[in-house]
Each structure stands twice: as C-alpha cells, then as structure tokens.
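Okay, so here's just one chain, in structure tokens, the form predicted alone.
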Amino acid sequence: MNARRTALAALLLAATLPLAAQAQSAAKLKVGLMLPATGTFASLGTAIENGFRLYVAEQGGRLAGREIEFVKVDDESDPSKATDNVNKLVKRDHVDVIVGTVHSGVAMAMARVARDTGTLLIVPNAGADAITGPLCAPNIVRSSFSNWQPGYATGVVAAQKGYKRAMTITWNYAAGNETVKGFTEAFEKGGGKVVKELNLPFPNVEFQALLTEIAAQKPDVVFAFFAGGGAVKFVKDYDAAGLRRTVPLIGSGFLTDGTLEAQGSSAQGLLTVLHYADGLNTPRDTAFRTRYAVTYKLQPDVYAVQGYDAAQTLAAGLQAVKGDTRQREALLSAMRKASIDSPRGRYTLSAAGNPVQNFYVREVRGNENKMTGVAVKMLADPARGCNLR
C-alpha cells in the first residue's frame, strides 16, 4: 500500500510540475527601472528606458513569452538615497530584475544590495570599475562599459597623436576619477605624461578657475570627462575661454553624446572615443536607428543603445529557460555566454560580466559623432579584484 501511495504521489507531482512552470512563465516579469528622471542625468535615463522599451516592443511586448511589468524609481543621481531606493524595488515591489543606473556612486549601492539579496542586476550605463571588479557577482552584468575602458582607449589615441604633456579635468567622483586613471595608464604607457589632474565636486559646473589654470600650464592636450548638462556647459566654456584654438581638447565620448545640439558650434571638430558612434553604417545599426527615430521622434545615442542591449541581455537568459526564472543558474549562465547583436557591433561578456567591445574614434560633424576609425578592437576590462573566472 505504501509503495502504491508513493508511486501515486510521484505521478501527481510530475503532472503538476509542467502546470506550475506554465503558470510561472505566464506571469508578468517585473522589471525595476532605477534611473534618473530629474537632475543633470535625466535625459540619459530617458534614453536608456526608451532603448529598453524599444527592444521589448520589437518582441511583441514580451520576452520569452513573459509580459513585462515596469516599476520605476527616480534615483535622482543621489548616492545617499540609493540603498533605500533599490530596497523599495527588491523588498516592497519584489521585482524579478533591476535595470540601472547612470551615476556610478548610485550603482555601487545597487550592486551591494544585488549581491546581498541575489537580485538580478543589469547595469545599462554606470561604469564604476568595482561593479565588475571587487563587487562582481554571477547575478550582476553590464550592457555598457567600465570607466577604465573609454578612458584607456582615449589615452591610446592621445599617445598615438604624439601628445606628450596632458592635463585632465573631471568631476571628483567615481566615474570621473576612474576614467582619468584609465586615460593616464594608456597615455603614459604610450610615452606621454599627465602633468596635472583637475577636478571639481559633482555636479558643480563653475569651470572658470580651472580653465584659467589650463591656459597658464599650456599642455599639449586636455582630456575631459563630463556628461549631460555638465558636458554642455564645459564645452561651451572651454570655447568661450579661447582654449579651443590653443589647447586641443579630447574626451571620453560622453562629452559629446546626447549633447551636441545644445553645444552647437563649440563642439565642432572635437575628437572623442567611445563604444558607439554615428555612421557605423551596418544593417543592424541602421535598422535600430530608424526604429528609434520613428518611435520616439529622436535620434538615438549611446545611452539608448545600452538600454536596448540591457533588454537583449535579459532576453538571452530568459529564452534559454523558456521564461522560467526559477531556473536561475541556467538563466544567469545563458546571459553571460550570450553574443549580443548590438547596434554598436556584436560583443560578448567577460567572466566578470562586462562587455568586451570595440572603441571608436569619433569627430563632431554637425549634430553627429562621426566614426573616423577604431581606437582599440575588442577591449576587455582587466576586472581587477574580481574572483569570477
């Protein structure tokens, strides 16, 4: 009798498992968008969300059969509010995955919560090196870059141009400082020397005293890292100070991405380096740009691409498990092994979860960052301090 009961129980369990999987796969997938909706980086947050939603729309509003429910939190680019904000998504809203954010300081807090709770985190911009360095975890991946990458690639270009003495200028926060370190590493490896590092508190945009110091020092080149509204004002102030005619300015591509219309003539001819550029002229990029422009009546930028690829990365994991997020290890493994067919060019993820990708030299022409060459092919972040291998 006991054997018959055991067999019957096993049959009942086997019958209910497919039904449970179907019910789970039919349930909405809750995606927490923790992005800036106000402040200096608000437009960047909008572009990331637009890109993510565009990919979902292309899949008929579902990823691997799961309808997407979005839960949004404005992170205000404020690290002091970051832990509370991400905990709202995890503990109050019980999201399945978090997508965010722009500000590296905020993203660091998000990564810590993701590690502690095991929540899947996809970072669509913030490049804090520690996220795919000491804070790396199997449930954390990026669709963007590490701060080291664009800085290093720009340093390669500056050295190749024969510049010997450089000054750097940025906000005094993780993104700026780490990008400058990457630039310095490559520039000095190439025979140059960074003679002075200038910075100011985030999001301060009073540049005049620092511009006066640049004029006095007369370096061969200035490397700048700013983004959003701060980048607009810096480029215009640099031009107004007369420095554009005497000291070449080169920057991480965020200096001119999503900012060209506001920067106007002050940005013309500027060289920047980034993992995306206008004029790639590939079928994948052309199709993406066309759909984005039709959908949002805007031209896409690197932030839109990173949001789009965050959705692609999530989809790769979901497709591997047919939407069943309870198959956690298989989902995470599939995301990390995916080859992402990005508008920027196909890329893969490193063992640390960071994109291995091309970095392009761009020149501002009109309202475009036109690709003029490849700075470094398939550049991988060194992932210093990460134990995932």
Ligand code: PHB
Second form
Amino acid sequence: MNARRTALAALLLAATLPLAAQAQSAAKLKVGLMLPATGTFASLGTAIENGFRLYVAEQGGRLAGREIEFVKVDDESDPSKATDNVNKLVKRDHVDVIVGTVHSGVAMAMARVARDTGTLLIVPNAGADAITGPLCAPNIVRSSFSNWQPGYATGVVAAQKGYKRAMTITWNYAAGNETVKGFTEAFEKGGGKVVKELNLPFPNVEFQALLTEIAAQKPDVVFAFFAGGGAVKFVKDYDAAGLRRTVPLIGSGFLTDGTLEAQGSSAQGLLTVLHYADGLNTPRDTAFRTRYAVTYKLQPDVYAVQGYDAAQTLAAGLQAVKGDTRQREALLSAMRKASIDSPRGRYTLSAAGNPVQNFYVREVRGNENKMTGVAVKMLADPARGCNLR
Ligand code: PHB
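Having seen the form predicted alone, could you now give me the structure of the form predicted in complex with the named molecule?
Below, the chain from earlier opens the complete complex, with every other chain and molecule after it.
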C-alpha cells in the first residue's frame, strides 16, 4: 500500500514538473555528514546525526520529494585533518550539502572550503564566531549558536547574581576563547571583573594544577567552557577538589548537556545557560522528545536538537524549489528566511545566518538541566566582520 502510494506520488510529481527538474528530483540528495565519531566529542556527533535522521524519518525518508543518501566522515575533532576530510565529501563524493561539525577549528576549515567551492554548508554545532563573522557567506548557515552567544548570556546571569570577581577556565582553542570573551563582555558590562583566565590545550583533561590555582585565589565564581567527555571529567574533578562547596561554578550549558548521567552527584545544583533546556514543556518539544526517546532509547540533548533543526533548515530550502537544487539562489534564500519550528522554540536566522534565539537559565536537578528562567530573550550574535546584510 505504502509503496503504491509512493509510486503514485512520484507519478503526480512527474506530471507537474518540467523534464530537467524531473531527472533531478528523481535522484537522491547526497548529504555529507562530517562529525566526530571518536574522541572527546564523539557522543555529540552521534546526537547530531540522530537528530538529523529523526527529522528525515518523520518526513518519510525524503525532503521535498528527494530521497536522502548519507555519506559520512569521522573528523576526529582534528583541525589538522579538516581540509582533507571536507574535500573528500566535496571532490570525491560530490555531496549536495555538507552538515558539520562540532569542533570550531574543524568547522572553520570547512567554512573556507564551502566558500571556495560554493558547497552548501549547514553547521549543526561549532560556534566559531568567524563562521557567521568574517567567513560568512550566502551558502553557509547554522542551526546552533555562535560562541559569543552562550558566553554572553552566561555573563549576564553571573553579573545579575552579584558576583564581582570571576576566574575562567577552558580549552585554549576558538570555542573556549570566544566563549570566555563573550562571558567577559557581559560580566564586565554588568559590573564584574574577570581576574584570571586559565586554560589548557584541547582536548587535555589534566585539571589538577588549575584547580589548585582556583582554590588559592578564591574568586566569587568560576566560569567554565567544556563539553563532552572533557566536561564530565572537569565537573567531577571540581567536586573532588572540594571546590563545589566553596567556589560557585557556572558554565555555558555544554558543561552539563548530554553528560549528567556520567557526572552524577558532582553536577547537582550547577547553574548553566543555553539555548535549550529540559522542562520547556511546549507541545513541540514534548513531541520531539517523545519520538527521540522512542527511536533511540535515549533522552535528547542540545546536540540532538541542533541536528534535527539542521534537517529542518535544509528542508525549508528544498521545499521552496521542490527539491531542485539547481535553483540555488531560491534555495539559499528560502533557507536563510525560514522560521524554524525548533524544539528549543521558534527561531529565525540573522543576516549572517546564525539563529536569533532565547537563552535559558538551567539548574541541574537529577538527570535534567531544568529550565528556571530566560537569561536573554532572542539574543542575536553581533556578526562582527560579516558583510552580508
Ligand atoms: C566548538 O568547538 O565550537 C564547540 C564544541 C562543543 C560544544 C560547543 C562548541 O559543546
């Protein structure tokens, strides 16, 4: 029955489209998934892919009539391999669109290749400010955030809480440094002062010496950016060092997203800020979470939402051209103008292609990052250095 219905739909489609478009709409749409399958961000890559595939499955395996074929590359969150890896998708596999990645350094190399080759790129995580700043381009959009955004929103909350002296701690690479910069901008605007920035190379997790320094300096608050496996270890080490009871820890929500089972009691009560949270309790989010849990036997996290919304963004572009990707201008323009009905709440893209979205305050309770309020409503990245208007 289903097969017959699909065949009938294909016939109807064929009757209404010119010949060239028919040939294209019959071909599969190749989606290149460039994500980490190994290393500290491996579980983030899995969640993004799960989310993307869930949306495609909800549409019956097709977007705007085009069957989706996936080609995958494990980028290992390794910037030194990034250009070769993305070129495999573009030059060897001739993908129609690239979806990736998690790591800001890898994603910047991807954005450069996308700019040079004109390949459509949807970034489902990496926050590198440059991607929607100096490297912005009509064929590059995000379904995630810029590093500045969660940093800035967390800085607003830390200042509101009345903290005056902060220390920051992160990995020394684009995401860590830019998140800390965003935090510092808002925190100091709100009357605080960042007294010391601590960091270690990505993806190292030898935190002991840095924790000793925090204990010695006793700031009012510590702001941290870590994610994935590194975030699990950091939160546990912070607790084991006795700091959880003496120096409040605040973070962009990646510190506790998708990590709570592994962090256990060490994460309880932590305050973080992010563009997604548990307990949003909207019909849209509840439907998404139920389907995700049934499909994968896992609770979704922010990465799953960003993957799901990457697929929604692609679908919005494809629908405007009935699956005919040769109508490039119309496809790109529809993607950039889309209003995305995200589980996080509806959002649109800025002129630079970055989500304009709410940032929620969350508190860890049990295995949930419970929403307790909104830190900043509809926060837009300043898009410094982007000349798309
Ligand atoms: C990044 O490298 O941009 C990055 C990685 C993991 C996150 C957030 C940002 O959770």
